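Taking the form predicted alone, here's one chain by itself in structure tokens.
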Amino acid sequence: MPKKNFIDDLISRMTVEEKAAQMLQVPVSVVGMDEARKWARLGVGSFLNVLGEDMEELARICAEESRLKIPTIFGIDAVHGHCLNKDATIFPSQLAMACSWNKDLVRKIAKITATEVATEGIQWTFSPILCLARDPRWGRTNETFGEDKFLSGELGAAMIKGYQGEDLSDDTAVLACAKHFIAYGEATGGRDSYDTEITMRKVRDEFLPPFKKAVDAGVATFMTAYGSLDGVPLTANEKALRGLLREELGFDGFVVTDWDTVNALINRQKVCADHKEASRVAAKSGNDMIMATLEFYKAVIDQVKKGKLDESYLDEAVKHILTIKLRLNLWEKPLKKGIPGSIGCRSHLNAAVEAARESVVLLKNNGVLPVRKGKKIRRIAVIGPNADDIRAQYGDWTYFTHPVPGIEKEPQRPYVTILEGMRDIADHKGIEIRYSYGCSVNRREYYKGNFESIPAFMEQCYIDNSRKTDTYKEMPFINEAASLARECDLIVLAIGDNYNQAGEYNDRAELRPSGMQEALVRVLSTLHIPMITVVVASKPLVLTDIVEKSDAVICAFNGGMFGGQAVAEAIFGKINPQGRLPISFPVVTGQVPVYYNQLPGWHEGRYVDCTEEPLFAFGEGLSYTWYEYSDLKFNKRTKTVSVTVTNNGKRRGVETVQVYVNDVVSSVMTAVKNLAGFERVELDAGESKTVKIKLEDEAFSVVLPDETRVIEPGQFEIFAGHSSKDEDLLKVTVTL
């Protein structure tokens, strides 16, 4: 391998023009292959999305015919598994992952992902996303841990280390990148890309956090935001890139932009005239690489030149790419050797089952579950527009979504949808499994692969958004659902979004379950059947009357490609529920925000027509067990919470013991409690446990006006129990 001073003697040695294509990624589902060739012999530092014969060629091309034979690197968005790859392994989108809280499950997902993205030679990967999803109109809402910046940092760095491993150059290892910096969730109205209306103290306090952790934990890369912090571009913000970032948290890696975001600056956010200001903001600000935007090449080769921008900028980034490259190894392992054969390995699909089974999150059960033999189900109706939706169940970032959108793909085997899963499990014990659609999660895709043809009367209806034609159109089908319901024991209904309502550009106003799944609710409601509804979505959907109607219900976000067997083997007893919501749902949508852990001071605490509490809180989740919280204690030499906990149920079971933190006076207004620390522990029906969870000084601490972080002396209320809610939760007050 070569040398450190390496790096130096070959930046003495670039042109400018080497510099700058450096700096650049390309994207190269876009540009295709000619054009690709073309940057590969000017030394381009990476490419986007590009597999098999042609990342080898591409390889060979920088290593053998650019002029100084620099490697490059090759990135993909595997955030859920190597999800691009139709033979991959998908896991639970990051939001379903974070319902296990269990950072050695993330970490082995992480690792396994990195060995698959490896195994096609692939040494980056554009996770985790760190932001969080404190408003969960935010279409990127699925790609997050949720809204806890404790719990984001904690399955974060996990993650990192799962996708990093101990040494980058290792075949398995791939770089990680901690996106995305920073405050980007947090824009106002939850609008993707939009305004983040806050100040520099405010995300210190609660944005840093997370990030500091991937820093802490050694990641490799970070990915600056589309969005802007109080009007300043993240992609034009010195302050956040150099001072936040570099000076602050120590950061040593490098710093890719989002997609075409120097582009942003100019036809977007309206703060450069021309590629020539963008590319020249975009170099001072502290972005290293450039992905995308390929004005930049000669743009910023062009400030150069005309003494508008000192090349020591370029210099700088440069240097920082090519000090990851060297950690790689690049010059001796072009490509990532992986495992052969590991892509959808069996060991592999069993942990996408143990991912699948840990996020599934009970909600509400009146004692229709576990179903067994005991309670006479000789049928079930399983209905809904998410019951055999595989498309559905692996929500965003998918081959079914990227990296070209638009192109309809057929779904790749193995994969258990929650129809085939309950079918599975039913026909062992005699049950018959009947099926409905039900009605449509949207309009589009009603009649997609379900009806050979449409008449054109109801082509018509297809194409119209009024509701009377909506109603017209799907009426028949859900009195057809609930025909087949009267003739069963029990309704498995399964309702939620679509990957077409998630992600970026799928902001959402309204969090009501759309098309007529309501309305779907609301007949089955009236056949007086036992009726367990399962929400397969991308994030919290206002489900008060459902939630009302239902006898159970089980949040499972998008659980992956076994994501249906889960959600049958909860139903049926052969797991034992144990996930934990990483973020509150709203009861109505004009009730957002509703994350936990809110600041004081609201005017009676209410609305006048709403209830200030969510419908359900951060770290809620039933099993089929109970516990009991004791003991609760503090020691104040080493900041270590003991409590005790006892499973007072009859089966064994997991609890996720959870510690909060309130300073109850300070300087500036904190929030009423905020996460500090939490432990999985795993019981027998009817032991007892203590648990001791360390906590650390910052849970303690608060960030004055001046965004210096301080621990102020005074009374601490320490919180240990099941969830956020004050009910749930036993408290000591302390003096430090």
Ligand code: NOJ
Second form
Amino acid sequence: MPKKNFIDDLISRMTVEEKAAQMLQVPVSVVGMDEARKWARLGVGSFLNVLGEDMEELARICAEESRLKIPTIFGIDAVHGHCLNKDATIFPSQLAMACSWNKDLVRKIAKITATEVATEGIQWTFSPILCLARDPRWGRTNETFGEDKFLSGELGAAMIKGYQGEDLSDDTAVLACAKHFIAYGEATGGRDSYDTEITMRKVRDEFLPPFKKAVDAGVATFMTAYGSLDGVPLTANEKALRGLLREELGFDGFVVTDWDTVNALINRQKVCADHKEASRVAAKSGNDMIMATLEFYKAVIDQVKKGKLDESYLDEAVKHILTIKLRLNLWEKPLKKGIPGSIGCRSHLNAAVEAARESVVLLKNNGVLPVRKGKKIRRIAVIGPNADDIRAQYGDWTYFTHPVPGIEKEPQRPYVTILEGMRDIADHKGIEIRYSYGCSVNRREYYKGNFESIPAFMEQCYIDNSRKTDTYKEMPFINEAASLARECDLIVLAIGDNYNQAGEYNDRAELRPSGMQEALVRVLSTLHIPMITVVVASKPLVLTDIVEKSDAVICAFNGGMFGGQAVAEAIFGKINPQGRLPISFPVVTGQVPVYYNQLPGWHEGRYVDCTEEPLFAFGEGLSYTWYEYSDLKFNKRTKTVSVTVTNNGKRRGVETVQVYVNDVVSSVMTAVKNLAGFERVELDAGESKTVKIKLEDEAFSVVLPDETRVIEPGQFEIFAGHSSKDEDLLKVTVTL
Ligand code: NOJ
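Output block for the form predicted in complex with the named molecule, input the form predicted alone:
To see the whole picture, the full complex is given below, headed by that same chain.
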């Protein structure tokens, strides 16, 4: 039978019940295997959160025991490596990977992840996130590529190509999932799943572009967002799912809801009275597969049988799903084969080292770095809650945070924490490393020791009386760290957040480092010993005081297995840091939003008690060399920027040339500048290169109130340079 008719023929033989089952995705981690087997016999479309023999059994039941023998698909959140499997390679978080600004690297990591996922048999990862993190209070900031639509779109497209390869039927290709559609990260107050108070014009202008790039890259699936857009839940949002996604972007894969969002229409967002209505609304709005709302099955059958929902909605959804299943060649190979032995293999681990290195961002250096022999360093104090905590280094979405039944939750080797990385290198250099925990990240994990011997100066150093009890409890730890540091020539302090301050349900109202971390910094700074602060965190934290008190600051976000090694290599100068921030850091929490591409305002855009400048801006990042820009030109015909970059330092380095555009006068207000292109360039000491970057037409466009995107003729400022900060950019003005 020709493939073209295969699916139509299959659909014509499916009962309403089988179509409803095909539209369902069953969470095995929740229902257990007994119930999962029943669903498999009904011919359920997909399962999630199951591995190993259980998965093989469910695949076999669907493919051999269900009436029509339609193979099922298994999905998993392999969002920074196949991280729910303890043996797999764990890469830096998406936010940390974004610091590389390296499309080739992101694609390579995605290919490796796909290979490991496929070797498990699984055909689908729920990645990448293309939401923008413009309010870092949002718990899922770590899962994004940062705050910018262009960078997110470029890296997202690379990731999708890495996951999906050339052909979905390849043994190492898995389906990617562009999520969460749409504007999910912009939820009011950074509160996960809340309403997004923006207009469709803004959606198109600011949040649609990365998803458009995902469709252009051929992404096979989309996931809806938990939240709502101007009061309309995304799972019930026909305008977004059918209008924007299908009609406008031309998406031809299938759409899965996020977890239990059909139930949320009833009991959370309260736009539907019961499961019958919610199932009808979900099907009509353009969802093809329903994740985890098992009530959908009976309810949707009821609605079709009562004539309340046209069966064609089910046909359409099932067709989308089966078409992708056919492209995966599931009828011949119900499970992927991958490459046996590839999970966590040496070459994959090497890529994790490379990714960790590229995710390190040097934010401040008064000359203390890199640590070299001649600097008379004999003893280094490594201090802090995140110096030796692999869970904090991994962040969200690993087998600790999202355990799949049967998987060990304890950290599995190989990995290198900062303490271990420092020891490895220091040993070779004859430098002694001493370690002290310092204090906890979470106030929940107090030191349980003896609270009697708190020196008076410790008590004074933390002035917040409301937290006095906590202060007392952690003082002995801080005291111990200070005593240890006094005997050392250098302090490497690792602070930040940890995995239970990131992810769903874990938004933060306060971005200052939690617990006693600021007190720890304050105490250590009174010792007048050079201090390098390393931030291991899921998001930008408020580091204003800490930066001032530190001689150097390194941002490492969640660096994955070898995050600690990369940090140590940067400290000792074995690598030249080259990461650039994909997100801005606020001076105080109340300064949020602080993303770089805001609309221009009057009155300087600042608060009376705070500057308008962020603490660190989008695109920033130092290295052990420095670059000079010259000769910026723009070719109007080819829309190509050309600029010369010279490495004026003494070390080879990689500079990320950033190009921004500002529409000088437009009929609707446009951002002060928008990233429009970037290119990494490797330069030896003293070397110059001319970099050419072709800009897309969209860089010069504006979305009008009627929601159309147009290019308005006139003047444009074109900037090129080292970061989004004006002082780092050269400018030419052109008329187009
Ligand atoms: C909910 C999350 O929002 C989504 O990103 C994830 O892919 C699904 N759960 C499946 O675990």
